[in-house]
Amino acid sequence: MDGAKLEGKTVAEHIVDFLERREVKHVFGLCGHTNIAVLAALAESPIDFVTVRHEQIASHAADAYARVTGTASVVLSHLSPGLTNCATGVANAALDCIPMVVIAGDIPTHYYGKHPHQEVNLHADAAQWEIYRPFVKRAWRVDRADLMAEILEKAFHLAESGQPGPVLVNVPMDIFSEVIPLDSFDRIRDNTRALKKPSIDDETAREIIEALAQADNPVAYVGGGILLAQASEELREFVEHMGLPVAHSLMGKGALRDDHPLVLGMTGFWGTELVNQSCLNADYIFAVGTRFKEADCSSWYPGYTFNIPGSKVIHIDIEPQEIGRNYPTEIGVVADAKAALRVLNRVAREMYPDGFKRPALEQKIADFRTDFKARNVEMATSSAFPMMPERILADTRKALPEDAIITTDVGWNKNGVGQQFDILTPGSILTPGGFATMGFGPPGAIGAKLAAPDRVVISLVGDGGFGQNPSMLATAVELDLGIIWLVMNNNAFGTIAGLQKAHYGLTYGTTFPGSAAAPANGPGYADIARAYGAEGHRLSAADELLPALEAAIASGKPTVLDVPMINNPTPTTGHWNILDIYSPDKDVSHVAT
């Protein structure tokens, strides 16, 4: 064996060196001292580590950043609290199918069963990665050092490869440290770093664009899975050629733009009755990329948002677990939706030259967004103070350029938006929707700001989730990020205690004391910004609003502004099954007006 064979490093400078191969340019985490020889190591490398006040911005963080550059993010945790800490963000990236890969620290190989410091061993010895069971893809706890590179190349396919999502790479802090040679590394440099996906054949193709073309009210219905395979060209070729009105589910928003004269919006408890009523009456439905949750389609109710069985149902999706999951499928189809929409764009094209055109339809969708811009149009001009979320939403929407990112969180700052607010660049909002963490937009906007540092990022949060962690300010003043967090503040837990006042008539538990227009001993989100080093700004008129947006984009500072906001509901024509738990038998709207 030659001398650079016998050349060793240690694993901690191995595992950066890896990272540095696949083009890794940032690494979220926070120290601890089982990772610390990581750190050492990368701080002679190019790859910068974002550290954080606490391991769930890190997580969220990481989580945006992947949605952004559409490649696995990398999350460097402590053993124990590090990692439970870390855990929400890392489930709520696995509930919304992102790539991500953790490498986590955890107690010396030699001191397993010995209950060291902060090990967990209530029922098992050497057991922590087992904390993430429940919601990675694979966790591996890794017991030699010379099967580090295997499981790391291993650890960033499955993370990307099929319907994606974080996995856990569990490193005693001793094996960090060890020296080896550098083969088991070199073994896997000549593999490859991105898996091929799959695709359909022209027979099914040809299948599903007959059944499309001979069907009188087709829909097509896109979830996430289009933005996950960056498909929303294909996806937009495919619907204007075959005259398809497109609904989408609240992942599935931005998929194309929301102005699109197809496009019908999104589904089910916060709905328009266009959209749902158009699900409702259709013939055939052309679903790709979604899972058909529950919110999107009000609990899966019959009327409400989807009739099947009756609608007939094709589904393409890259997991098999999810083709008729919720509803019988007449023709499922496991693929990638840009691999498969590039073969139905061109199927179709052989068999329909001349596409499909629906002037009528389309004048439909074009008449019901000027009706209801036109009914919406009292609430988001008001001058009422506290805001009215309406204004809120249209003021920020005539601020922004047309491919800001926008972070949303839980309530009306994610309701209402995938409602009332257009996307008009594909990709351009990032929703915690499977796991609906509240608490997910503010370190969202960092992950993103990094990945597109270009771009103007805003987080819309209200106030219950900018509480959460707002030590994340502290990391976008050191790295001098100019992202704008707009705190919808209305005081409250808005959306439980607008639940809770409408079925049991009191808000005990979901209010804060005082009110939006004059919080009692709340806090001032202005001044916790000030402090963190940031720009921070409460507003006190609604005509504040828009210059305040306006300066701080220009300013290109780290800015919250407090917008002190009316608790409306959002309006919806879906359903919610704890509705009926609540209140059973009874007519009892989410909300109290």
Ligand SMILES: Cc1ncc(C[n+]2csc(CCOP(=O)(O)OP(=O)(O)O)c2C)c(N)n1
Second form
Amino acid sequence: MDGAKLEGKTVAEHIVDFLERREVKHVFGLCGHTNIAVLAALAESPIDFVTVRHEQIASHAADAYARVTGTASVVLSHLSPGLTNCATGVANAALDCIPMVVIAGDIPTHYYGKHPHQEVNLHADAAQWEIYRPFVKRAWRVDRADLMAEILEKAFHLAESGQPGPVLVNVPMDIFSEVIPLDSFDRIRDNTRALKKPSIDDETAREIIEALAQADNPVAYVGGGILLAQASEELREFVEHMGLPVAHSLMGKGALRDDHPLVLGMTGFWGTELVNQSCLNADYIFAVGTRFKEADCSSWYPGYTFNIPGSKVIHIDIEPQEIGRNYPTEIGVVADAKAALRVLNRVAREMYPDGFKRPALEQKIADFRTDFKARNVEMATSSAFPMMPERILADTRKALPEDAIITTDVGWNKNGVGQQFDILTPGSILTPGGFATMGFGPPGAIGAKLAAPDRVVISLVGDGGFGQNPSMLATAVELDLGIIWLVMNNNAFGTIAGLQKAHYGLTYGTTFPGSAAAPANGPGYADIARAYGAEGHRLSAADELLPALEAAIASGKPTVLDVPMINNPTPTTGHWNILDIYSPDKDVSHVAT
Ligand SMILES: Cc1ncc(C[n+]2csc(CCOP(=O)(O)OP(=O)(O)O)c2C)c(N)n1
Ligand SMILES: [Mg+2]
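Here we have the form predicted on its own; I need the corresponding form predicted together with the named molecule.
All chains and molecules follow, beginning with the one already shown.
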């Protein structure tokens, strides 16, 4: 050790100490000349650095990791192209309210504005941090080493509190290497690491219970806020006591197990008739942890998913901006879902000890499920090859244990999964809801597996989505992560191909050459997997899928299953406003192929 190290430590070393004290176990990222001081400090730490081949993989993996652990994940990025590569995953996390702290290296402070290597300086000097402003909760450029302790602490607090989300701590590389006193972080050492969350008062709770008790057709409508607050148990207790049927947004999927007798299903574009009709007929909508966004509300057109006004809205959310944004709200409450539901459960039991039972409603839900399954059975058992998407989903559900973690991408794997794939453990589906990012699922599975190594992790992904980030296989193989990537290969950006066909009668720029059965020039995903050192299998008959999945689970090896699939759109009873943009005055259905 040299003399300077005896009296101080570099900022990079302090940062790593701080992360250790916060019990961070993994940092996701990619190197560059601006962040190797941090990597050198990480090399001496029990924290594992998960190195990737593209920064988007780091941010998607970190996003999924935070979804599973429930705490802020950490990304370490290089400057400029590293940070912009990383941006899509950070924005994806932001739109789904996922806590994340991105630490990025930047040009040295003494070269601000001189155009040092890779500086972003077109509108302001050393301005790369501003690129993140529209999607992070806050971006800091750290211009003085002695501010690092309090900025890092604020960064974690902000990422995890209120409506969670990513933050950026942008650090000029000379600051990482500055030596500061050993006690520089002492003043924050004894601060609490977690903040208490806001709840609801008894008076408002009574008002809500009374409104729901008097309602004829109340419906609970829940979103990802339930899962972020880890409030599934409190939700279950409340809806069972009040006899409320439960509709959910895409992000709210799995808030209650899908086979719970009160679950209606996912609303919106890809909702079923039961859920959309139940919401339309509701006199009260009891909404928790949701933002009523377009896809979940059939573009807010009356008559498809919600009929508001008409139905009255009670809305509980941690973020005031979400309340009343799209629909008039009768009672709005800013509160954490878990804290609020705890109070509501206590007050409901005080006011109505016997609770409410709606056997006719439960029967209606059960009948619909039986009927839906019966209507789907032909497709769900079809031996057609390329396979029917319904059969792929049915066989996958059969092969997986109840607590398997499923990452989706966008396409059939998200819309069809939201509609007809039962999630049986809260928080076990990770989906890119707000940003709908093609390419999220495969690297997301890496983060999920690192966070929950003992659980089966599968990425359901389209061929388009898999093509976005195949180099994530390098990381999975290096870390020997037994993940399964099931490529639902319809040889197309199928979801968009379906829309284009419906409105323009063609598929130009939306399908790939060749066919799903015999891709003339298409990539061989199984070959790609094997080239990276993973297992890779291309299926040649529908009956091969279930055994292939079982074998992949049993092997515990990283495995890509390339599954040829018919390019049929996900059926829907909802509505999407783009119909009126592309085909005004025509009765075009997005179900058409
Ligand atoms: C990064 C990104 N680019 C483009 C889109 C628009 N988009 C939505 S679905 C889709 C097609 C996805 O294709 P694939 O992964 O093969 O799934 P499929 O629709 O065929 O089931 C595209 C391009 C997007 N959501 N994200
Ligand atoms: Mg596809």
